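First, one chain by itself in structure tokens, the form predicted alone.
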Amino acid sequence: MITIGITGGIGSGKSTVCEVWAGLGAFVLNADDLAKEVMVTDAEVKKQLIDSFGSESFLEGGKLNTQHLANEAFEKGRVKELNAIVHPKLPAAASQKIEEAEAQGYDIFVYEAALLLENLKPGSLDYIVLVLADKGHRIERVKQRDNSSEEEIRQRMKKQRNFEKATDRVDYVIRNNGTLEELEKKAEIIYQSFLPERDTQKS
């Protein structure tokens, strides 16, 4: 099974690329979704969250109170504190998902993460894909998606790395400054290059 990591800034279009790949048969795992799962299922993480952010971190029935944690992390500048609790657990959790995907017969496993390059262990994934887009395009996409103000989006962008300076650390770069159809086509072409030889010979 081929393992792919995909990253990029807010509004770059990486989630759209993942949707295309999922439609083509890939197993796609989103790091944020994995983190939320770990927060609920890992007893050690759960205890640390309650100790650090209060019992209101969880709702009745053990469901994660994402609004409370988001407020604590982003409004009070405690993102690093939250990440320090959750992120050390993600590699093992992701490895488990990779094993599950392989057991289910998937040929391609995709891990989508904004902080992929910060947390990546060398050699842990077969390929890294970076999705880039001009700032203006990214702002417009997020405004349409989240109904956020331009100032809010710019503040979120400032907290992310400059992905343009990371092109030398990845295997593929997708530039997404055109139409949705153009992005989908680029995603399909790259996906075909990932497929094992036995599959490409069949098609």
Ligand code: ATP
The other form holds:
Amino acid sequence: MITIGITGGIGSGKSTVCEVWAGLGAFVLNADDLAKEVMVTDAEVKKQLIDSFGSESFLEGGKLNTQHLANEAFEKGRVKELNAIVHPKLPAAASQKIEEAEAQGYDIFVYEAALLLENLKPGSLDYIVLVLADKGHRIERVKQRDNSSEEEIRQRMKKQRNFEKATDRVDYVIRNNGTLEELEKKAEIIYQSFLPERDTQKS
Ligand code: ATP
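Form predicted alone done, so how does the form predicted together with this ligand look?
And the full complex, kicking off with our chain again.
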């Protein structure tokens, strides 16, 4: 089983690359989805969320009240508090998913996370891929995708690291300043390089 981490700034194209890889047979795990899962399955996390963010963190039936938590985190500036509760649980939860993917016969496991470089334990993933795109492209693409304003996007970008300065910490860099088709092609080529070498014996 080969494990890949993929990171990059908002609107850089991470999810698009992951969609290509999923189509080629990879097991893809998104860090935000994993965090949401941990928030409802881990009793300790649940208790801490209720203690810090109130019982309204959960809806009737135990479903996560994402609207309430997003409001607390982003509108009230409590992202760090929320992350401090959930992030320590992610490595073990991700390891569990890797085991599940392996048991299901996947060859490639992909972990998609904007905060990958912050939370990464050295050697925990085989390869790290960084997706980069110019600011202007990212703003236009996110505007279209989320219907959000340029100002909102710029504010979110400001809170992220400068990924251009992280190229020496990764194994692959994908530059996504061209067409969607060009990105898909680059994703396919990199994917092939992950795959274990197959016997090319002629019969
Ligand atoms: P986020 O961190 O915000 O989740 P992301 O890095 O996962 O972003 P994507 O969702 O893959 O980024 O891409 C952002 C948007 O831009 C999507 O709607 C995607 O379809 C589009 N997009 C990505 N690459 C290109 C491209 N080369 N040309 C046109 N549109 C693109």
